[in-house]
Each structure stands twice: as structure tokens, then as C-alpha cells.
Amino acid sequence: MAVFKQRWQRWLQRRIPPATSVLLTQRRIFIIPTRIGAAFSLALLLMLMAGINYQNSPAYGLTFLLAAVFVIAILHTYRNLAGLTLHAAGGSPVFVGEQATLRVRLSSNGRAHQSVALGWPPQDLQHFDVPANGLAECELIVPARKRGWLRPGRLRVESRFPLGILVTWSLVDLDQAVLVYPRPLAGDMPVAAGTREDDEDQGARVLGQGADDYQGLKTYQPGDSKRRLHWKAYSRGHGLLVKDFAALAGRDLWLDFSELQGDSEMRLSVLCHWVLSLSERQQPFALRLPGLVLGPDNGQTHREACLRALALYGQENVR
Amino acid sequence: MSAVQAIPRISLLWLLVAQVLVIIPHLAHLPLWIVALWLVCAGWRVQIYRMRAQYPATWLKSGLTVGIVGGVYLSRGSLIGLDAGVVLLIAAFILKLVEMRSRRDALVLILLGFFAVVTVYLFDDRLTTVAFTLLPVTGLLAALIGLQQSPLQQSPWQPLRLAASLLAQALPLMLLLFLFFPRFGPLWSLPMPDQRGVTGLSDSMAPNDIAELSRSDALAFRASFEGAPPPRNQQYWRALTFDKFEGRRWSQSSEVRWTSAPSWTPAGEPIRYRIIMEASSKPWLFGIDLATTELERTRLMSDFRLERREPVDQKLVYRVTSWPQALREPTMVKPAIRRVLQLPADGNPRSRAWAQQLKDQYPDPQALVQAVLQHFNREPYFYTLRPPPVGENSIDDFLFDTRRGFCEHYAGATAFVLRAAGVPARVVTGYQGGELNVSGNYIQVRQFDAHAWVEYWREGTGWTSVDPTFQVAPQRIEQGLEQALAGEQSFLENSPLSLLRYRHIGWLNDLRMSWENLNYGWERWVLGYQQGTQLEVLQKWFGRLDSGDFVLALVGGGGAVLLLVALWLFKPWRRERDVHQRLYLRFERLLARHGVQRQPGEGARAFAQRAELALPAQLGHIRAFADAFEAQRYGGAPSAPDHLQCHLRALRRALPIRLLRRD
């Protein structure tokens, strides 16, 4: 069984190679009858029996008409998927335990496509309509269960429109991934304050932007916190100024993986919590993981770098 | 899938519409309370949809089911048989509507609906009805499509249009299947629709029976001749004979009912024709004397009638060869002769006296028969649909007092007098004449063409038919009932809407004739398209066919039809618009084989420049193609795909051959 699965995956990989944008063509679309189709066929068989046993031409006729509809429905069902293009449209990082949202854009190059279902089985598929020559923006939800890159695998695109008696589907790899950060967990701050050699030093070494000590005013630049805007100066006509604080190096916060107890997932969760809360307070900090030091620094970029490092800690395919 | 998928509004709407349309053609044979049941159930269902009512509780559902089964039993007298079965089917079809919660239930309802449409055909397979059933079929398909739509779709017409176009596209394939799908005989026997209400000849005859029948313009059968039809006065369609007289009623003796054909010798030219008979619920078939057929399970009986082993409950098509001049039963054994001379011990004394007098006067039976016929001709007898009632001695009353009668009076009286005079004779009933449809070359025989005549027997010459009615009303035989009753105005007087009453209005009659032609074609070529006809038709078109040819025709023809529909649906020629894109893709694939892959998001020019660096030997060709592509696609240069193709070909030739693809 496993051998077959592997072969199937390899075959799929060759047939529909990963790409951020996939046009569904006849090479990439499969079609089979559904259970409804089987029930429909059974009904047709009964009708045919009535036609034969009663020697009734109209009964034959209706049976054949519906059988022909079944066959024609193959073309219609296929057509509802063919010519549709799927584009990966990204997704935003989430924390473990949340629902990750992956965005997929469906675009039609011609006719309208009705009730196209997208999703990753065994989860429920979500249905979308794509207008003729138009777009549909789909947000697909995947539960984030593990930190690291969440790769939901091949996306199932399927359609049963118009009659539901046939299902046509494709499995596309849009090369999508969402970063999943560890689940934040409140705990003691794993702090190692300052560097050991500087113990004597009582001076306030200025170390870039911080939140501890007021240093003076500087002109506002996009990206500066609005909370620190000097409104009084603005009202006096001095332009936009921000109050500049300096962080005291002696009180730099070092979030250290090795200072924590417990298994590594738990430590990462605690670190994640502190990264979030310190960033919230705009307090500079450094993160020390085995083999990696980030900071000290603060700001959005630093926060994301830290979270990413936490998410990918210990994982091989770091990208 | 989620637990219960609600039924979309549009689907529910079409389901309700389709249900009405399915029930309408059934109304003729459904008890009326079914309509009330539908109204209640549909109203309930709509209220459920509007959240103003609950789904029925289990006890209510079981109660309703028991009630309906009881109702069917009360109104049909049984729960088995086709009639009761169809009422139950329709009742289930209606009840399921209320109970329907999920899409699955809706699906069951739709499939039930298709089956209910098939049951319509068992009762009524007229062209109009079958054409009408296309409406419920379209509605059911629209409901099926509605089930698959997302709830955001608003237009109820869109699924209907799609359903109609699906049906239209399925039509060629359906015709192919209809023509070539091999027809079998019935696999097992099933209950047949109840034909008790059908009018037609009965197995006995009393005065006024045929006159009653003549008020109906229902079709009895159609006959189409291979050559010219015989003249009208020879179109005597035998159904059965009566050899037993019980004072008032003529019927069949049990011996005649069971014995099969006596000796007969063909003579003269045969007439060949085909008969499409309407359901009569009686076993006898129609034919001009002396009729033979190769229809299965059918025999020529001792009185030269054709009888099938089971009653004709459905339209029946059979071929007949008739020998009008055949010599029938030149010798007869004594008991058989006694049977056709049998008369009640007493009654009708005046007629017996007259017969005795004739017997004395004419020792030769033929002369005696002529004398009786002459009598009807000379004396004041009248042909009428409204004969006065006759008493106990019905023959006496008619012959000597009232002298007004319909064919059964004349035939009955003649047979009686002949028997009383010692001439073996019996009454024959059937149809006489019919309406010739000139353009279709077939004859339509209706119930008002029902007729009774007499045949007498002589040693050596066998049976000879005579028609006393001809002596009284020759127009009846030569023109038809309407002309024979012209003075009386009683033709179809109870059916003022019958188009047959207005045959004198030219355009209306033409219209009626064309309509009947269409129906005839429908019955002959569509309804009659069973085993025999199928082979006959296909062999006429394609020569000899064996089973392999059928498979080939179905598969090959089906494939061809499907291909045509696919071409029409996908219109591949439309894709030519993006010829540039396709050529560029080919360019990309060509370079990829030589190790230059276009990166996602890499523009055409950047890619070309990279390729030029990677393949410096082919620089000129790559640049030529890239420039031409850019100019045509983005630079507003006139579109010239040939030009692009030229560059591409040059590039391919310039590149070294690589057999292995690099994946």
C-alpha cells in the first residue's frame, strides 16, 4: 500500500510539478463518477428494466436520454474545472493552535466556474464561484498544529457541478507554506542581564534606541512609535519630533534558551511569550539560542527574526 | 462533508415545480385525494423552508404512511398490481417532500421523480404526453443542478437553462442509443396497466350493444397496406363470431372458444398489411378474412378469428396476410353443424314461421339467403342509431314491428332466420371500413366503425359472408357511418368536440389528418420500435447486421457524437487568440531542455538575456525570437505568428540535439 502511495506521489510530482501558479488542463484533471452517480445509474437500470419488460419505447427513450445526459455531464463537469488558474497568494504566520489562513487566487480565462471546492482533505472543502474572466480570492483555513513551516501538501481542487454525478479533481502543489510560531506560554523571564565582564560598569552606555532613558528629541521618521511623538513641540510649530530614549546597556535583556528548564518545546514557548511581551513594551532584548544570537535590538524586524528563529529552531529545512 | 447540507432555495423551487409536472400526466389514473395530499405537503414544505413549521415527527410520519397505504387499498382495492403500485409511488414521492432535510433526501426525491415519469408512459404513451414529460424531466434536472450550486447563486433560470441545454446536447447520443440499443423480449412478466375502462367489442352481443359502441370515436386500430388498400366494401375486419343464441343475446359456445383452425385452402391474391392495434384488454386481433399472422403466441381459431394467448394490454403491432378468396372449411362434422344450427327451443314464433315458409319456397340455401337479403332491401327497414326498444321476442319485434335497427339487429335477425330455415349460420362482429389517410396510405378504424354481419355455410363451398346492413343502408358500407346517418344527425351526437364531426370543413380536416399522420408515425416508428421493427429498419438502412455491428455502431457513433459535442462546448479554435503565448511557451520549453529554466517572475527580456549568456552560440536566434515576441505582444507591432514560428524553428535547428530531457 505504502509503495503504491509513494509511486502515486512520484507520478503526481512529475505530472503536476510544484509551481506558484497552476493552470488546470486536461493533463492535470481527473474525473470519476461519484456515489450520486452510482445511484443515478441504478435508477437508470431500473428504468431500463421497465422499458424492456413493458416493451415501452418512451421508457427506453427517457432512459437513453438520461444516460446521454450522464455522458454529456462528463464534458460539463470537466469544463467547470478546465481553464481555471490557481495562484498562490501567500499567507500570514500564526502561532501553534491557531488557524492558519492560506490565500489562493482563482482566475478564469473565459467562462464562469461554479462551486469549485478547495481544501486539504480530510478537512471540509470550501466552495467558491469564479465569475467569467474574473477572479475569486479564497482564504483557506488550516489548523496550525506544529511550529515550523506549515506545508499543507497538495491542494485538492474539485468540482461536482453541474449534476453531482461526477467529480473532477486535481491535486496541485502551489508551493505554499506558512510559518507557525511556537505557542506563547507565560513563564519566568529567562534572563541573563548584561555581559559578565561589565559587572563593574555602572555607566549608562548608550546603545541605540531603547525605552529606558530619555535622551532628547529627534525628528520623526516613518516607523517611529507614535506614542513618543512630542505633541507639545508640534503644537508650537517645531514640526514632528519624537522623544528619543536610550536603553541602558547594563540592563539589556538577554533571553537565553539555556537559562530555562523543561523540554525544548516548552522553552521555545516561554521564549516566544517574552519576545512578544518585550516587543509590545518596545524594550530592546537579545535572544540567545544554541548556535544563534539575535540582537540586542528592538522593533518589528527584530521581533519577526526572533519569532522565525524560534519557529525554525532545530528544524532541518530552514528556508 | 458537513453533517447536513441544507437544500438550496433554487433547488427546492424547481423540485416543487417538477413535482407538479410529474403528477399532472398521472392525474387521469390517480385518486383525487393525491392532489389534496400534494397541496398539504407542498405547503408544509414551503413553511418549513420559511422556518414557520417543523419537520414532521416520527409518529406523524408513520401515521401518514399507514394512512396512505390504507387510502390506496380503499381506492384501488389492492396493494399489488400496477395501478396501486403507481399510486403508492406517487404518494411516497409526495411524502418524501416533507421529510426531505438534506441534499441526499433531495437526490432520492429527484430519482423517484424520474422513475415516476417512466410510469406515466405505461399508462399513456401518446406523442403529446411524452412531449409533455420533457418538462418535468427538465425541472428535475434543474433541481439536481441547483443542489450543486453554491447558495450564493440567485438566478433560478440559470440552472433551468443549463438543464435544457444538457438535454439538447444529449439528444443526438440518445437517438443513437435508441436506434442501436438491442431490443429484447420482456425478461419477466409484470403486472399490466388496468384497461378495464377501454371501450371496444365485447364477447357477446345483444341488441343496441354495437349502437352504444358507435358513440365512441376512440381509435381501435390502424392498418397500413403494402400496396393499394382493398376497396372499402371489402374491408370487413373480423374480430370474433357468435354461434350461440339465447333468445336475446348472441355469444360464443365454449367449443368454438377452444378449438383451433379447421381446414382452409388459399385462393386468389393475398393482401399484406400491418396493424397497429390499441390496447383492448381482449385477446382477439383484427384482420380481413382469411387472416394469418406470424405473431408469436397467436392462433387462427376454429371460426377463423385470430386470438392471442394473452389479452392485448398494450399497443400491439403485427403483420397480417389475408386471403379474401380462400375456401373456408368446405366440410364440417355433424356436431359442428348442429352447433351452428342451434336455436332456443321456443320464442320468436313469427320469425320461425317466416323461415319455414322461405325454406319451402327456396330449397337451395344460396337462393334462400338472397331472398332474406332482398326482403330487407324491399321492405321499409331503416338504419338508425336510435332503434326503438324490442321486447321478449326481440327478433319478431324487430322483423315485423319496429323495422328500425342498427347492424346488430340486422345481423342477428338474419342469422336467426337462416338457422330456423336450416341453413348453418353465425354472426360475425368486428369493424367495417375506416378512414383512409391518403398521404400516409393507412386506414384508421375507430370504435364507431364497429359492425356485425353474417356468414352461412354450405357443403363444398364452405363459409360465405353476407351483410344484411348493406341492403338497408349501402352508404354505411360504401362511405361510412356518418353518411349512413346523415338524415338522422346522430353521428357522434354526444361528443360535440370531436374533430371527426367536422370532417366537412376542409382546412380543419386537413389539419386533423396531418395530426393523425404524425401520431401514426409516432406509433409505428417510435412506439413500435421493438425487436422486429428494429432489425427491419436497421437492415433496410445498413444491410445485414450482426451483434458486433451493434456494438461498433454504439461505441463508434457514440464517440463521434461525443467528440462533436465536445468541440462545440470547448471551441478549441477560439484558443488561437493566444497564439503568441503558446509559441512563447514552446520557446521556454526548448531552452529549458538546454538548461535554461525561466525563473518565476522573470520577464521575457531578462530571460532572453540570461539565455543569451548561457548559450552564446545561439545568441542571434534567441534575440531574434525575443525581440519579435516583444514587439508583437507588447510593442504594438502587427501580429505575425508565422514570423515568430520561423524564428523558433531557426533556433531549434541551431541548437544541438538533446535526446534526454533535463527535469
Second form
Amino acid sequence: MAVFKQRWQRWLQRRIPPATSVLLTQRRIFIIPTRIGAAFSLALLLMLMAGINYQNSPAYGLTFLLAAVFVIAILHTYRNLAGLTLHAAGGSPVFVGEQATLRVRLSSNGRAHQSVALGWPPQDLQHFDVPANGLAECELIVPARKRGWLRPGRLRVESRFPLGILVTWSLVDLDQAVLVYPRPLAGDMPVAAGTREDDEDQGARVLGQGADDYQGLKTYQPGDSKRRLHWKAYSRGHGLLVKDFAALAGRDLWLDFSELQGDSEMRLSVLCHWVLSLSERQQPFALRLPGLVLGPDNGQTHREACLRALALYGQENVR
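If the one shown is the form predicted together with the partner chain, what is the structure of the form predicted alone?
Here we give the lone chain, stripped of any partners or molecules.
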């Protein structure tokens, strides 16, 4: 079975190579009967045998009429996919445990395409209609189970229109990928040991998780402690807010991977939490990973660079 799958994948790679835009043509479309179609074919065979056995002309006529419908359905089912173009439209980064959204744009070169299904099995396929000479924007959901680049693989596109007795399908690789950040995990701030000694000389203070220096309210971020949720503000319609406490005042922070205990994934999750938290406060900070130092800096660009470094730590930094 494994050898067959490898040969099948190599054959698909040659026949439908990866591309950000794929036009479905005869070479890239396959068609087979569905279960209903198989039962329909079996019924035609039984009707033909009965007609031959009893030399019944109406039975012959009905059998050949239904067989003609089956043949015509092959053409119309195939035409519902032929000429459809799929374009990769990107996706936004997510955190581990969330649902990644990948966008696909469907465009018609002429006729309309009805009830086109897209997705990555074993998940349910989503159905879309594409107007004649028009576009359809599709958002497909994929679970993000681990950090790094999420590549869902070949996208299944199929149609059973118009009768449902045949299914025409293709497996296209739109070369799509979405970045998955570590799951944020609340924990003590992993400030580098040398920083604390310098802070004492400069009069700065370091406050860990649970400090009493209340700063106000901030927007809830994944990984924030549920005990700090401000439910009164939520009940008043102000959104999900958490109570914010100061972590450090007087100098930049150095978040250090080596200051944490536990396995790599847990350390990355804690660092991810503090990158989000400090970015929300607009507090300048630096991130130190084995072989990599980012910052000190703040702002959206620095936040994204740090999250990307955490997501790709220990992996190939290529898409």
C-alpha cells in the first residue's frame, strides 16, 4: 500500500505539478461513478438481461434511454469542472490549536460552475457556485496542530452536478502554506539573569506574574490568565478585557530561552505569551534564542519577527 501511494504521488506530481494558479483541463480532471451511479449501472444491466430474457421491446427502449442519460451525464458532469481556474489567495498566521483559514479564488473562463466542492479530506468539503465569467472567494478551514509551516497538501476539488450519479474530481497543489505560532502559555517572565543585576543599579524593577502594580485594562490575548478577566466590562459590552500588571519599568527586557525550564515547546509557548503581552503594552524588549537575537525593539514588525522566530525554531526557515 505504501509503495502504491508513493507511485500515485509521483504520478500526480508529474501530471498536476504545484502552482499558485491551476486551470482544470481534460488532463487534470478524473471522473468515476458514485455509489448511486454504480447502483444505476447495475439496474440498467438487470433491465437489459430481463429484456433479453423476455424479448420485451419496451424494456429495451427504457434501458437504452436511461443508458443514454448516463452517457450524457458524463459530459455535463465533466463540463462543470472543465475551464475552472483555482488561484491561491494566501492565509493569515494562527496559533497552535486554532483553525487556520486558507483562501482560494475560483474564476470562470466562460460558463457557470455549480456546486463545486473544495477541501482537504477527511474534513468535509465546502460547496461553492461560480458565476459565468465571474469569481468566487472561498475560505477553507484547516486545524493547526503544530507550530511551523502548515502545508495542507493537495486540495480536492470535485463536482457531482447535475445528477449525482458521477463525480468528477481533481487533486491540485496550490503551493499554499500558513505560519503557525506556538500556543501562548502564561508563566513567569524569562528575563535574562544579567538583566536583573543591571536593573538594581539603574533603579528598575522587575515584577513577575501576579505582581500588584495594576496598570489598567488591555485586550485579551491567547494565553492570558483567565483569573484576570474583567467580567464586568464584558457584561457591559466592552469586549473581553484583562487586568494588566506592570512587568518591568526603567529599561528594555531581554526574554531569554535559556532562563526557562521544561521542554522546548513549553519554553516557546511561554516566550510567545510574553511577546504578545509586551507588544500589547508597547514595551520594548529583546528575544534571545539559541543562535538568534532579535531587538531590543517594539512595534508590529518586531512582534511578527519574534513570533516567526518562535514558530520556526529548530525547523527549516524556508517555506
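Numbering follows the first chain given and starts at 1. For clarity, a rigid core is taken as the largest C-alpha set superposing within 1.5 Å between two forms. Since we're looking at a predicted model, the values are computed, not measured.
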*Spell out whether the Cα of Ser235 moves at least 2 Å between these two forms when the two forms are superposed on their rigid core.*
yes
*Would you say whether Ile32 is displaced between these two forms, judging by a C-alpha shift of 2 Å or more on the superposed rigid core?*
no
*Met266: CA shift of at least 2 Å between these two forms after core fit?*
no
*Using the rigid core as the frame, report the C-alpha movement of Leu42 between these two forms, one decimal, in Å.*
3.1
